[in-house]
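Let's start with one chain on its own, the form predicted on its own, as structure tokens.
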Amino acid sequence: MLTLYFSPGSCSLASLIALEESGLPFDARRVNFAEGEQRSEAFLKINPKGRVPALVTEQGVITETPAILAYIAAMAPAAKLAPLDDPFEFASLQSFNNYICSTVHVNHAHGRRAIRWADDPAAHEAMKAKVPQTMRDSFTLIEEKLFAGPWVMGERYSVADPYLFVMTDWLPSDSVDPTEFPKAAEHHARMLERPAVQRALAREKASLR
């Protein structure tokens, strides 16, 4: 049984989507960020950098979620979750996850944790000011350049739409409205669609009682 450790709101959400769509039997268990249980010595000892998500398997432990996502993927080939048998376009789904986990998140947490990157105040307002900006950038690249359509590899649905899905609904509290990129608002409505997309953000729901 597979067990993924998760926090609502976080980037979690996209391999807990790819869980609910894999067809595999998993046991999903929140971390409570809230009250530093990141930081706990129980789930340290599951994942030292002390973030989610982080994959239990029989094997060992998988964090990052591009990894967290091939896994899932080639774990449940007959859900084609990704396009296993094309080295080529494997490689491409997996230049996009890595483009939004190394910039785009990273964009994203410089509104939220600039101290992880500098220790003077004033740095951290211009990091927060800059967010904006960055995402927009971003956004623009994969509105105009990586966005295949009407998925993000095409007309096959794969583990890169839940990842683009959770980016795309962080953008109003980045101070950026998503309909300035049609492609991507009109991706995140056809995701709300999707019944493994309800059920996992009702699972993150039901988490916070």
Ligand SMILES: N[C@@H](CCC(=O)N[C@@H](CS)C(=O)NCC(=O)O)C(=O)O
The other form holds:
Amino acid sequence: MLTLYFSPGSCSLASLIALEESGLPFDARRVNFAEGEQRSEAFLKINPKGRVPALVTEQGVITETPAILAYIAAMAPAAKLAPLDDPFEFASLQSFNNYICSTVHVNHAHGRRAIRWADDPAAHEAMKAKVPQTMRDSFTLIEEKLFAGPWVMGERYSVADPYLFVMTDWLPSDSVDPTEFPKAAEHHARMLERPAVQRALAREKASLR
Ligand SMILES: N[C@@H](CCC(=O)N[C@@H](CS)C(=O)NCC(=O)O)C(=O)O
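Cool, the form predicted on its own is there; where's the form predicted in complex with the ligand?
Let's see the whole complex now, leading with the same chain.
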């Protein structure tokens, strides 16, 4: 049985949606950020990075969203969540997901976690002030060059879609209006209609009760 450690509203939602799409049996456990549980001794034994998502498998723990998403797709080939049999297409999917992980998510983190990169409060403010621009730059690239449509990779839905969904979901909190990016905004609305997305959001909500 797989166990996903997650926190509502965080990037772990992409992995939660992918698990819901996959049909794999899994358990989901909330890590309570408000209480700093991600830095607790017990959680650091699961993920020494002190972050979610972390996916516990029978072989060990997987961290980093692109790795978790690729693993879920590979473990559930019938769900067709990745082009597993085409090396170029698979690398293209990984390229998109790694861009989100290394750049888009990091842009966003500069607004909330600037303390990771500097000690000077003025530097924190400067990093925060830059977030709308860096998010806009990334979404312009996605909208104009990376998003094939109707799904991220084209005709076939893949694990890139929940990942983009989460980033689009964050835009208002980064002071960016998602409607500036019509393809991403329409994709976000279409994602909300998927039963797997609704189940993942319901799980997040239930975990807060
Ligand atoms: N590169 C990692 C980033 C994971 C990450 O930064 N997760 C955030 C939530 S979106 C987190 O756990 N933050 C807790 C903290 O910084 O204390 C991934 O893509 O999985």
